[in-house]
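Next up: a single chain in structure tokens, the form predicted alone.
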Amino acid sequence: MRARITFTKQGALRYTGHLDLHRLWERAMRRAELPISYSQGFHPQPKISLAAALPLGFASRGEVLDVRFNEDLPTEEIARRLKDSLPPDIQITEVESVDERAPALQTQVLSAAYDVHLTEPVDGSALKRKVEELMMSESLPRERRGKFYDLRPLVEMLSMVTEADGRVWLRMTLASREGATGRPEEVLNALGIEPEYTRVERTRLIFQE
């Protein structure tokens, strides 16, 4: 069986990477007594596969990780099984069944939707005429590890949302795929924003269909 599980990632849990993610999980689940499948070989691996890596220090509310089992079992009891054995930080908000013959999660993701909040005061029209600026411009070079690139066609949306009381935050949809993936930290940094001064939080990652 091929389990796909829709998972919070928040708190203190914004702190922890990638392998430590995973491992985390293969804990739960032989916690809570689940059948997982391994790989064959001298050092066998869960089969569980995250659908793509979240930065250090943000937080998310639609993680998504696919794991096999050796036996059918029914997704709400893979639900009920594990959530005794999971961190507060970590909340199961869907578990479902998918075919096993379907393509590896990670090459299924295609953009990764965030809401940045920022924790500093902002000059709203300003920012406002930046957003404005950046999705209309033909391209936007950027440096990444001594390569250039262009960020703007992996800025797939960008929206300023004003609240009632005056703050701004924004929202964003940035391409998510293997060799083209949009960081929420570039765009802040095109718009002149420092990233440390926000509060990031991945609200779902888009899939092909």
The other form holds:
Amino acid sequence: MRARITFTKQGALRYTGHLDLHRLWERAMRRAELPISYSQGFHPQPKISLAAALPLGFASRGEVLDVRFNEDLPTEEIARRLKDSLPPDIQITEVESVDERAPALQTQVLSAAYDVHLTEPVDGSALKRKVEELMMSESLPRERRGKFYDLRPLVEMLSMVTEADGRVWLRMTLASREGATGRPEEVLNALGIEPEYTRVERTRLIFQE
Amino acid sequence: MLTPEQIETKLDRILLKVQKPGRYVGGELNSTIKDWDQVQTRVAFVFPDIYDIGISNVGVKILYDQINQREDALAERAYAPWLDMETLMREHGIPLYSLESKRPLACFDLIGFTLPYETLYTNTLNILDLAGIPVRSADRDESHPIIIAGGHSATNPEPMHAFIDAFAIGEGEEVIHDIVNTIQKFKASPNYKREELLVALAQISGVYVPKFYETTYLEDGTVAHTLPIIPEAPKLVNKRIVAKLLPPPVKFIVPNIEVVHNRVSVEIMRGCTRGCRFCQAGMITRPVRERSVQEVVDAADQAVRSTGFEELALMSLSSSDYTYVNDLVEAISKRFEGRKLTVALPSLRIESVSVDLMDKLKQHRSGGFTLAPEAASERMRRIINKFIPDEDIINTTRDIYSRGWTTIKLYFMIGHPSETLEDVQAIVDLCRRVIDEGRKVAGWKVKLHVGASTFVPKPQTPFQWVACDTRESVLEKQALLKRQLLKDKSIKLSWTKPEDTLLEAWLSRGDRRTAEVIYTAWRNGAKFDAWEEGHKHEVWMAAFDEHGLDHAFYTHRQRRTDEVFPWEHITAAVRKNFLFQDFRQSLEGQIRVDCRLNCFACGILPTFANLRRENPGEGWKCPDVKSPAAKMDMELPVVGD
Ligand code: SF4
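Right, and the form predicted together with the partner chain of this protein, after the form predicted alone?
First the chain shown before, then all remaining chains and molecules of the complex.
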């Protein structure tokens, strides 16, 4: 069967990278004694695929993976068995069964939504202006690792939220397709905010229907 | 002191700037987080190397479990931050903290360092400093944790005597409870005095509190004696052992990042009766105590289930000597049939039976097969008491190649006492024969990896009297190996840099004066001495000079037969007389057989007669002790008779 698992990645696990996370899930499934399928060949690989890499240091409330098992299992059973096999900072929020023939998970991601909390106080009205300017602009040329690109079309949504106590934070949705991935730190840089003084949390991944 | 929340906030600012930040955040499966305020005593165990290495240390895991099983205490962990992290921690004023609760180490009652090898000494000083704890014992007061250390390098604790409050000599499983109980008793008092607590610690069997001893020196710089200066401290500190091995740990901590060994280790037995004269571990971990096959297999199974690791190591100093090794291999391959698991059974004897054992474990042939002949000439093998005839080596390696392993790793040591270039040439000749024979049975794909480390005469071994081989001689021998072996493209050679060997020798053979050398070297930047990035030879040489000490005095001097060693007041229960006799036999090229076949009265039984009497039979591989009178029969003549 093919199961789709939605999970959180918080706390210490923010510092576990993509490849390590893959290993972590493989071990967790083994601890839970779930019958993972392996690829053929000299170095069989577990059939686990993560939807979209989460940059190191980001928390997430909605990571998604697909896994293939050699037998059919009730989704509640999968969730139950995995519960005690995961480190405390990963929690499963949903397990569903998906069509075996559905396209690969990674190809289905369209965009990703983030909440960005600011750990240093900022001038709310100035930030609000910058957010509006950014959204109004036609293009936003930027350079990353020696490559020029336009950030603007990758920003699908960006807004500032003001709490009752006056504190502000940002909410954004960025494109997350192959070859067209918007990075929250790039947006923060464009807004003149040091990513070092923020806490970023991915809230969900948005898939093609 | 910073709160855990403050530390976490500061960490979030720096962690993305270091390599592998996952080393510094904890949160691993099977780690234990207890309520700080619900316990009386908090212990931090530190493995003073990076997380990637320290996390797999079984010694730390055993102690961690021991303490966390208590209702009244908790144990957390810390490792040495790598250079990049250390710099940022110092810049941002972050003290070294525990991975579990993120509390500064200085908040704990007790800090226990595991020191399996001497190159961790400078890191130990650095960690204390990074934790904001005075590096010298003498500068600590009631507000500071008690700093203890244990592990094989505590066999000679003197070079670290100025920095560690108390050493646990021997096995830690039981003594750690005695230490914690004593700390609880004293710290509960409203006018707790550190000094009084240390006096009480010094009275625990197996605990050495260096501040209560004084060393005097002879004119030639050797030790006259080291004697206690308070009546409560024993003249001779005997190591502690457990009569029966406790159940092995099964809930290994599973890191969230890749580390060096992702594996479960189960100790199948402790101690070794082979009596190789160069081997400190073999001398200091006696008596041999075995676990039952059932216990090992059940523990391995539980551990594999609780970790999901893909590798299992069945640990001992000499697997072939485990009484039920065949049954064990059978049981393991049956239990794990069809599960994805690599099983390592290291330290096998060089004989075809070993190849059968590995065959039964149905392992991938890709990993290579490791054997340790240690020496290649008959003369040398007699001297070190590891006698394996060439024919056995050739037959075994031929067998290994013909059964499908393409790589064999052969471990040798150079610099054994009285070794000449001829003895080293014998290594070359043997390796050539191994590969030639291999090619006959398996063709040109066969490979040989030769490891040639350099011998260091370690304390509490029969070779403690001998001098280290000189740098020039070692370089000459290494040059010979390189010249001759590397001609063959199928042979790989690895060796130890002479500077690294020298450092290991200084630190393991040093006396109390060496402590100042360590301090100065650390102050001048020495740390991570086992790492390419760390070890700074010039810094060490300069530190010796600064203190007017001659490093050759420690390493390149044959010890007088009546010399009092710096570690004379510490014993692993194998007596000096026995070691000396064995040393003399070595000079005569005499072999001593495995002491399971013939007890040589090394000193273990008289020391632990009571333990043995209470635990008779199979569990130990020493003879039974019937009556208290047995102690008398075992006395040996003293050195010099
Ligand atoms: S007491 Fe005898 S059998 Fe036991 S370790 Fe010593 S020599 Fe070997």
